[in-house]
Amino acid sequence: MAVSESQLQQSYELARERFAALGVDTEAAITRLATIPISLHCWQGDDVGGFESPSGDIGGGLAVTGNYPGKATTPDELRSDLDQTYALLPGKHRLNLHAIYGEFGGLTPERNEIGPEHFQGWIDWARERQVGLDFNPTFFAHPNAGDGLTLSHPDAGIRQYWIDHGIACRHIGAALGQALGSTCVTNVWIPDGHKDSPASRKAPRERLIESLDAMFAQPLDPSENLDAVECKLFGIGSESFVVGSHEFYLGYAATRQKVLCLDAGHFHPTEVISEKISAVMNYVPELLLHVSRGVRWDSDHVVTLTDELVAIAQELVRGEYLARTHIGLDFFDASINRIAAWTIGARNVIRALLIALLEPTQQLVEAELAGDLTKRLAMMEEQKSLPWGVVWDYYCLQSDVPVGDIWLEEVRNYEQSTLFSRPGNPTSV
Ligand code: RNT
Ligand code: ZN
């Protein structure tokens, strides 16, 4: 049900006063929130399919389950779906592309031969909307990654193929950054690992260092492209050993001063990335977050408003790390409407940031420094029921995006008018 605008204004005034009494300026929080972009991952829109033809198995130990109708099968469809999604999000956000989402004109160039020309359609689209782009080489869904090894492969020829793919992608990243006047973060994630216990853990890791160094050898203008590296604990088919583990990439990023990517679903189940941010930020220049949600074996469920999501946002705000952090999403769910999946995940990340920005941090820190841990806990718990939801609604209203669950009506209309009439779907002819 639509919320009455005047009622919301009145509720907001009360909420503003309630926060002001705690020394929190809701207007300042909203203004700040509007400057924080979330990089939407293109791959939620088509189940990590991409536009190489013929599209093969996703591979890399990644799995997308579900067959909800209406997925995007062309770049124009995906862009249209993204436009619909951005219209439901307050603030200005970014798009994170994978290399397999180029427009290859019906051909499938080798991955080491792709260039900025294959992304012109995306650049034009992004420029028109003033959306910044991020990028990822695709080290999976390819015969040369068929045995689950890429940059750490024992075969020097295969390693070189993937090094060259990474180099091509860094240049694409720089071209995207230059064209849009906004730094592109190019993130390297590789699937490399073993299903069963390896005889040598050492050799693949040494090879990976060598490959990464070769890939990153040419310095690029950091205002155009920044390199990031992403670790993982395990994947399907790499249960016993992952070459690019957390320790591996933390050391790599620290010694090479690369951006470290922490994916919320890539650690042991009781390990949380909110706990790691203030540790790694002492050693790496910047952070990329893949905000995700692990559920048992899956690291990629749609992001919900969990304690951990709020804790991540709180750590970024409390530690004043936002200026050094790039926030991206990473999940893929094909069992629900894909635009709704993006919208739910992204709105939750923005909501979590708002909760963090509305925290009376100074008072908590003062209680802590005074040794009054009773007050610290009492305040933290009371804080949970402060009327941040009203401030969120007001922010949506101000940003001219749907307030509350009416965004779903828009998605349903789009589903009927557009998604379900795509070829091969229920109501299409
Ligand atoms: C895989 C990594 C990686 C991918 C994307 C598609 O476990 O999280 O970020 O999800 O590159
Ligand atoms: Zn990830």
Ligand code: RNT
Given for the second form:
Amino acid sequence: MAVSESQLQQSYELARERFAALGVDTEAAITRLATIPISLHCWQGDDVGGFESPSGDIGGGLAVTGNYPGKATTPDELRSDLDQTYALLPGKHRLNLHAIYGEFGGLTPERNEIGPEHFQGWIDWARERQVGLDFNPTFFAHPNAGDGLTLSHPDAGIRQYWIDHGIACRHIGAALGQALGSTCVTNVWIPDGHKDSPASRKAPRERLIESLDAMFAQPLDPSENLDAVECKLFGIGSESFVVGSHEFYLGYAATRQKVLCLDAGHFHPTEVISEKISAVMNYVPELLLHVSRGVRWDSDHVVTLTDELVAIAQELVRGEYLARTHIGLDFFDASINRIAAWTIGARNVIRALLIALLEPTQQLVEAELAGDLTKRLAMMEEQKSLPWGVVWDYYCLQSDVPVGDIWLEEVRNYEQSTLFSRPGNPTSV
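Requested next: the structure of the form predicted on its own (the form predicted together with ligand RNT having been shown above).
So it's only the chain below, everything else dropped.
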């Protein structure tokens, strides 16, 4: 049974007083939270298929499991699904596009020849909704990436092809940022690596440095485009060696002052990116977080409200890094309703940020500096049961989005009216 607005208001007033007793202003936390955008990833809506061709063979160490009905097969369908998702999220958020999601009109150009004109439909959609756009070159699902190598390829011609693709994507990112008046983060991830141990780890990494330097050679207005580089531990087909490892891109980002992308699913299961944030922020200008959930390997599961997700948010708040951090989602699940996957993941990231903003950080720091580690631990544990959930419900109410799990009813209605009516889909599951 849904809680009435008056009941929720009463509960919130009690929660506000509880937090105030700890020196935490819930209204200030809500106001701050409303300014933090999450960049939704377009590829959750169509299983990383894009609109170059109907083949759906993404490759490059990527895998999407499941065949839940209702997958978007056109840009308009994908935008409709995104509209439905944004309507379920409090706050104003962004969209992260891949290069294969251009509107090519049936005449798909080579990837090194794509331009802003192929994304005009996305610009128009984003401008109308006041949604900022981010961008990614697509270095997979292409004959020139058939052996799993792109910017580090020993063939100079293939390397140049991908360098030119990256250059084209940087200019697209700048055009998106200029058109929308909102800086576009253009993130570079490549699948390069080997299934078995290579004879030389040095040579491909030297080639990758040379390629990246060529790709980034032309300065672009940072108010329009920011360049980011993303590391990975391993993937399908690159189990033994990945050219763009964490150490490689940390060094590259630090020496070239690029944005460093940390993906929560790109590390060993015993590693967490929450521990890395304060370390790398000493050396790189800004950070891009791809919030995902790896299960034993980089499987990109839907984000849940785990201790690690909360720890990531706490690090951003405690370290005052939010102004230097861009937050995006990166997972793909076709075993459940795709809009629900977006919504669950995004709402959990926003919830984690709220938990962090409601933390009595100053008291924790004071206890730590005073050497009172007993108080520090006790407070950290007690705050886990503070009524942040009531504040979350109130924030949703104030944002005019569904409170609690009512959002699922709206997804089910959209599923029946729209998703199941798409060609090739059953009318029920």
